[in-house]
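Take a look at this single chain in structure tokens; it is the form predicted on its own.
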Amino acid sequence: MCHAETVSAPASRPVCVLGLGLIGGSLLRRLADTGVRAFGYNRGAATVDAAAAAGYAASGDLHATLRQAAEQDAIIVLATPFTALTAMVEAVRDTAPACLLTDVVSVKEEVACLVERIHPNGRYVGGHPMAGTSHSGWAATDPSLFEGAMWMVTTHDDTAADDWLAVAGIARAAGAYVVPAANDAHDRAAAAISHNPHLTAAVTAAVGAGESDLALRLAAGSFRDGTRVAGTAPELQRAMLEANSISLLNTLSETIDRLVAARDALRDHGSVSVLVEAGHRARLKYEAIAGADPEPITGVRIGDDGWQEHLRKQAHQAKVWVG
């Protein structure tokens, strides 16, 4: 088995990464580190000064930035917020439109129904590191928070392999596992297990706050970790979560539902064993997966035929690419 945590050998180009807060930031560090030719750019001045104090190349200069990208070939990483991206995307159409363009963004078909609008010559593998705190901005950077954790990497049938290579090797350097996925099958994934937490979190912390703080006083444990990433700045959250509404919409409508069946049956019977029992069982599934060391994708070449959806098939077998 190859662990992601023994990854070292720095990725062959330039990686340019445009937005230096929680994952730009650590994203840039980790690279910078690592051996890698990373460089980056930051609207803030206080962001660039700080990253540019700590040795990291930043500039407040975006066009200027993006000469360096084009004159260098270097992969631009998208690391902005997701309404920041058209402005982003525009000024990589202008001054470096030959460079691959990937990005860090929580969803994946806006994004790409994005590029393919303002910059439709581009080349854009999508991606999505599985990795963050309730922190942001660059004093929250960590050029470790990306070890072991789980990067999708944007796989469709018409995706090119060298570009897929490319961007798979980014995830690799900053210590990750690629997990291949389509944009929708990603979308519906992340809705599940991570934007629907997210407004889980905010009602348990609403409903515990009550009327007193008598029971956030009593808080421990369940309430600490249930309400977690409720922390997170809220025009973060609103950020990633209305960008990907359709998909967020179905989670969050079977989340009501099942909530609604557990209430009438405890008013009626006095149970909620049906909710509690079938959470258990998804949990300890959960635990069973996320405990194991990852198993490998293999038997597939990048660049041979079919190999976009026979690594998707094994994604959906909860197998990773380690290259």
Contents of the next structure:
Protein chains: 2
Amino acid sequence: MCHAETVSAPASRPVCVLGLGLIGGSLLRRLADTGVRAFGYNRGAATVDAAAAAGYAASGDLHATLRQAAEQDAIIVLATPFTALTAMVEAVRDTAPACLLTDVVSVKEEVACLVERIHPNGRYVGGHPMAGTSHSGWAATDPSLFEGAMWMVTTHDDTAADDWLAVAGIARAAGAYVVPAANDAHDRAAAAISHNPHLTAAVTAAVGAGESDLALRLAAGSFRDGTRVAGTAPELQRAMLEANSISLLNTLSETIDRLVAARDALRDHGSVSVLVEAGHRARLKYEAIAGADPEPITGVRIGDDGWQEHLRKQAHQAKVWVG
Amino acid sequence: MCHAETVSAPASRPVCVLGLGLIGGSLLRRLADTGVRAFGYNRGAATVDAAAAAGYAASGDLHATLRQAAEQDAIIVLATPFTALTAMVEAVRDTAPACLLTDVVSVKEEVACLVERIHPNGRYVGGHPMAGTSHSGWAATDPSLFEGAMWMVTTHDDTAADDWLAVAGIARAAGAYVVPAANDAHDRAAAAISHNPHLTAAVTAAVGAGESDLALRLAAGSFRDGTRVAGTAPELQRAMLEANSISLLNTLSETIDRLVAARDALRDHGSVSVLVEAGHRARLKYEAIAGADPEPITGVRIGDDGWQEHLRKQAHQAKVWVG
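Switch from the form predicted on its own to the form predicted in complex with a further copy of the same chain and give that structure.
The complete assembly is shown below, putting the previous chain first.
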């Protein structure tokens, strides 16, 4: 059985990963490689076989996996696509209801609602590692995938300190920095810097390929880099983008508005300066933030009065938690 | 004096590069490093000094440089930004009117019109190497910049075989493959796979940075790669994009139409499948073309009846000329 009062460092507490694709598989490998007792479940037998052959504890039996999680007080990580979450959370509720639950799904409000609806008495602290490639599946897994990456951890005013520390501990064990944020702020941010870029990559690719094979022959760096994520499996992209539709509609509308203004300025005045200048300033700002070592959050002790708000405020200044 | 009837391999014929930024400077270095008699002009003295210090023949005296070109029957390469071309072509007309002229500017119809207007008796065959980085200036030059890149060479029905071979020879000497195309086809292609991607990169960056510093903190691969070219100097982007405004208006309008359709589908049906699927198919097609060794154009002897059309037809099937 899980014990809600048990709080331990991730290295001494088992982790159960449900779904061994790129993210879940990489996490299982990283944790196991660094001495964490980690085990996982995957529906497809080929992945289970590949993981087991590589020496990892993997099973195709969800019920048995969750029984083990309950017996060992494991932290359960939901790492399936969004579309498979309902069945996973139902199984957790039925078999390992007291276990602390987190996830690695790219949207947070929809997942939180789903968990609340299906497993209202569950202990859940959301998470989202900002890492990935355009490849997917066990063959693409990499224990160093999260090294230096940003890992958002849900930080609301009612988030329990013990549970937060346990989930943040998994992110740290994976080599990531922890970015504390509210779910809605995360989802707006994810729409702006991940989901919307998937749509602009898709449209850039479609317009380029629609012109001619000559065009694709001439394509160089701007097209190659600008369309890379369009190579991600469409069903994974859809699961990610459509689960964040409200925030994505906002960023997509802003994208359209800015492009329409650019088209009008180009047609009427022969100029694209407003958009090009704005894009350049934005890119320089991003490079300044991404290029420097992240500044750590300081002066907050997890569990002290108002710790959640203090974390969020510093994260809003682009700082990270390193424990 | 230049002699129109003189045709020689680029290795035995000097090349004069006007403008020693990223493209012109890299070309000067590459040609000189491989034994071509190459010399160049640049307006800014710092670049001239840096090039000379590195052992290259560079001058800040345009008139003297062009006199040397005329005396040595050099092929002149226009490698300044589009906005500086008028003054360059006027100087060529006045000092080295018989020299074969080419360019490396990213649009071809506007350049051809400009050359025709200013220097109507000049011998001009346009070119455009599809290579670059988001950096600019002499410090960013790299003799291997064109290695394996595609280099479009203007191929119209009235293009002279000798002049075409001379310009194509420079591209080959630089390590590039030659893509024969008409100017208008090139410009449509460049809009689709280079200029439009600069605008989608700019809008992706602007929307992302407009959200919050938290968003930029969370930004990962999709944002980093999708916005890379937004880091290019705005004045260089503007010179490139605004000179191709007709073609760019078409691709930008198609981009907007596809995004509006995606927004409507997301809002009304919760689905982004049409755009994501189209983008994915387009990316796979691009990867198939870009990932394989280019297929060479065969069965055409330059100068034979209809050689230009034969080259263009094969280039439209994504083939390249390797001589």
